[in-house]
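Here we start with a single chain on its own, the form predicted on its own, put down as structure tokens.
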Amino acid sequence: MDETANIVWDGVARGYIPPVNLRISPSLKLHTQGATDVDPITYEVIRNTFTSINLEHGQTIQKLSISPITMIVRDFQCAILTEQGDVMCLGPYLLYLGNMQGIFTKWILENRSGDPGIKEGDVFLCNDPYVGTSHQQDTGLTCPVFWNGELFCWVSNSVHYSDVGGPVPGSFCLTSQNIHEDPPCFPPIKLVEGGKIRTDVEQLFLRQSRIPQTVAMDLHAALAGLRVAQERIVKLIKTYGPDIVKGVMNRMMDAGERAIEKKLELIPDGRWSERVYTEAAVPGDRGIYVSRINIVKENGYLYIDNQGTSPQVGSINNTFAGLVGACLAPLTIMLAYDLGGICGGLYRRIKFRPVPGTITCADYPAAISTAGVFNMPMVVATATGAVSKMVACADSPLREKAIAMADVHAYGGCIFNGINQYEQFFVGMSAGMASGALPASLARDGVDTGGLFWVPGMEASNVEENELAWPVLTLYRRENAAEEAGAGRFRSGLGVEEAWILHGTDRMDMQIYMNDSFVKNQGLLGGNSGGRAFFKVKRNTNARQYLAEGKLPQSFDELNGDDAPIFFKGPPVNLEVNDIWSTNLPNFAGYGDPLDRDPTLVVQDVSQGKMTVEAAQKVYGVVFKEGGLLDIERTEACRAGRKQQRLF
């Protein structure tokens, strides 16, 4: 018997779940008429069509955004829905804001298309998180398209905004207890009505935030990607008419669910999980926290709840919409690989049993805010792992298609602000996840810095870009070795570290930053766990002199100075004049036993600069000659004897 049964889910008590028939106002009609009958080119027509549109609508929103957060590394989200607010097909963006949209255009559809009614020409705009966001700074837009008097579809979009008010520049309140010391929530409100922005709305919205500038900018971006996505989609009904078109959506729609039953069809039915610890719900806190998702596969259907999953607490919360995004990322990856982002059909076939008052799945009036850097991704890391374990049971070709897991909960990001040379306040988000780490997967190894699997539009930002945007140098970006840390016999690609220093002011604030405890994955069937993210200060260094000698520091260890303490989630850092700081993205997990890892890319590695001798030896147990050559018969003994040596 399913025990939340009888629990509401509206969006203002928890999360809102939309049900399986809306309940819209009869007022509002919607266009449903579909041809069945479509040739084959001319639905191969619209279909790459439409792909393309939702391409050109995140190539306008970053063209035009001013951030570095939207227009280099690409945090934000694109798609088309059904006009019953489906997701039809996503972007190459941060995957997990995908069904968000999905999910408050439904809500938007309940509960607004009686009153304030839904029209031709306006535009809504939501940050909730209850209704269905990741976290406030992650606000959505949402437009419905209309033919002739019916509502046809909708282009929406999921835009991080570099600062949306609360009592913490970024907008990232750690201390938050409950959502009233959030940033402000905005349940779905129309921004253009009739085609006109509703100017008390936008100074609402921009109101709170202590970059309104920037963050105007950033929205006119996203309004402009719904006005090209929306203006393309008319063109197309005028061209093949509204029946056609529909008949193509509904389409592919149904093929792509046909192609996630023949994956399924690979995969015996059975139950994963997968869980991840993590800590300190508010700075100071010394607790310990349990992610848990499991996944149970039966009858051309996956059943995913969070049960053994800790109650809600402190500043580490999301709500169902986070849950389902999070779920639905690496599950994207891994069975809809090969449907260009028309993942529709994926989500006919996944059901969610959730278990609310919980972290991941939190009841009002739980804080949100921080979910972006703390929570998200700690549920992102671990439905990848039970959705790994599962697509490692299937049979081939989908078995080969499973990752490690990949620890992006740890994805060394951090968040900063102060006054620059120009005397003028800035929010900054160092994004040095985007440089990346793909986890080996049960086929081959990683890929080295190469970027997120769950961001696969992401990109770097070159150092000069940083250096523009803040008052800052980069000291150096680098990768990491590949030792220990996401071994296997295919190994984790490798992440990067990267160090800073001010240039251009006297003074920092850092309000969030990741400095692991312990680490937070796990390997896959037999692989090392990955790294732990670190963020380092050192302060009152001699950097400066290096650089007026015109030479750049490659390390700490090579700079006096002292070090400073730094929590996982701790108060934030002053950082002042000859300070120094870096962030690591780690090497993620590795799969399978790193003693059976081909000896020939052990020898790459080392001869690459990637790895020591000493590491291959004492990690993979590859022993070299005189002069760097393979022995290979002293490498086979010395597995040999580790392996024994197991059993004892």
Second form
Amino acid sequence: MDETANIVWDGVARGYIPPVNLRISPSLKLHTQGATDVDPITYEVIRNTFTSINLEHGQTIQKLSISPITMIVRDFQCAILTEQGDVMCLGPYLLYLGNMQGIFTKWILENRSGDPGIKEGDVFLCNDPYVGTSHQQDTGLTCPVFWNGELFCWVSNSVHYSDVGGPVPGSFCLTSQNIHEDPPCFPPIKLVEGGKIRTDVEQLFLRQSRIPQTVAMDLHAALAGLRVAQERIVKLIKTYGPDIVKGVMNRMMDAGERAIEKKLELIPDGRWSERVYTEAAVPGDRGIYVSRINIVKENGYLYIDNQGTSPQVGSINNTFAGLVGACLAPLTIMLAYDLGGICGGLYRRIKFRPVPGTITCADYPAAISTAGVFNMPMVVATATGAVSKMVACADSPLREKAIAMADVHAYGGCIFNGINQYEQFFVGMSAGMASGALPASLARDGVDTGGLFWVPGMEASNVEENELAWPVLTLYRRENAAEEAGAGRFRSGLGVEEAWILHGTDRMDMQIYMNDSFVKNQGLLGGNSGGRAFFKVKRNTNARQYLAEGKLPQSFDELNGDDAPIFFKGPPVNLEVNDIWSTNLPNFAGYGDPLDRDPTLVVQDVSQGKMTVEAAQKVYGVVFKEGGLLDIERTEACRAGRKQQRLF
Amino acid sequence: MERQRIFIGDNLKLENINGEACYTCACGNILGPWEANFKEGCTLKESPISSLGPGYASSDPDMENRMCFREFFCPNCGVRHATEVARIGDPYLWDVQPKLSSGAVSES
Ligand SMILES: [Zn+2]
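Right, and the form predicted in complex with the partner chain of this protein, after the form predicted on its own?
What follows is the entire complex, opening with the chain shown before.
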């Protein structure tokens, strides 16, 4: 007998799952009346205005925030929701944050509409992962938009705040065994009431942070985004009337659903799965754990579960909201790529059957704060594997949209703190994943340093921007080689390695870094898996001597010094003045048998210096004549021989 | 939609052979029936992950030695249909089971 079977999905003991019919206090009046006869031109004008309002919301956050992770990398999301809290429009930002805003807004409708009430001019703040955030740092704000005393719709955002408290700078608490050792969780609370910021609540939130001024600026940027979106929606209602605007919203949801239905018709019924491994529930743990996503397609619906996933443990957990958000990210990219961010119809066609008490759908009080760099990308990767195999079975032209897995622990960078060149305490997040790599798809190679597909609007910071923000110098930033990692008939785009040294300070603590003990990525249908993410440190080097002589070190090997032992999840690494370190975002997954790759594509990689002649032969069975020309006959013979060898 | 053939990978498909849904290779080899994991009909090679090349080298060999890289080849023509990074001893992932025509989808 499962003792947890009676625990309800209420956002307290277990992640919140909104019921189909929300229990909303009758004191809150909802605007539901929508015209059904909107002419096509008005429909298109209003539909596109909604998209541009949401983009303006995002641009406001990006322009007013001061943390590089928000301002440059765009680790946030904004949305427009129906009066019932269903996500309608999503921005081109971090996709897994989208649907969560619907989940916590629905929780607010159910749990706050009676007491203290939901009123015009309110903004609720929520960073409770059990209610509906990916981890505590991704704090959500949601703002009801009223018209004539009726709740018309919602605008919302989720932003990664650089430090929201807890025992560790940056708030990623690797050693937490439960949520009480994590940064604090705030279930939805009114941050703004009647159009005025509640300074008591703002102070409560900022008081937890080591960098309250930075978090305050980012919080006000998020509030400004809501204000812009809310004002523009009210203006839209004033221009066209509430019933016309609501009629367009209803039609946008229905049209989106029909577009998804058409895509689903191209996919046969069936069952697809992916399995991804992770390690170290807390520092020092030698355990290996499983994330699993299974999809059943039947009668025009997708049913998704995480059966086969390891029980919740240590600090490597996410809640139901994280599971849903992470599964929807690759589904949005592979099924809703042509909907311009109007994704509400997609969500109607997907049903979740989560297994609670697992690392990807944990029950209270599991620790959640590290999910942003470990679990969330891991579940995105697991879901990507399952979705891509499903889409690979579809008819053209959908089939060609199947894209292989990106990184499993997609940080590629690091999170660090110390005293900066301006003599201030700081917390830095280098998002090495931002330069990214698009994995292979069924139709073509991935894109070298092509970004992270599940954060379409993400941008990598310039080296100079990093050097301005943090006490560091970049020694080099360069693409990986196109060799075995991510090889396939179509290969992955190439990731990137970046090496650094301190500048303007003599010490820095590295809290979070990615140094996989083993490769975690999975290749797609015969392709090689992606490479291993690594973080390495060389201590007591002579790099400064190089710099004094006007030379830039270009490899670890050319420098004197001692390689420091670095584990996957070790204690913070203290970096000192003569140490250098490098972060690597590996190439992602390849598709298909590398021995079937068009040899001319291999020649192209060799001629562009992305691959050596030796690797071309070893990985792809491609043989060159003297002088660098392709030897077709020997290539064919080599490949045939290699395929024969595989059988013995 | 009536489906008599489903392409899965470059060389892997599900098709009707004498009235039975089977996984087949592009070379014509039958890898097994719809009800079973097509990987059961493949030749398996299991190797240490880092043997694939320097891009997979580990900084923690004890951990890496608990994992392996699996390749599933067509036993007739040698083409590679699937790969897995897996913990040694874990079953093959049964990850692809589309179906040709109406009927229950396996929940296993
Ligand atoms: Zn074959």
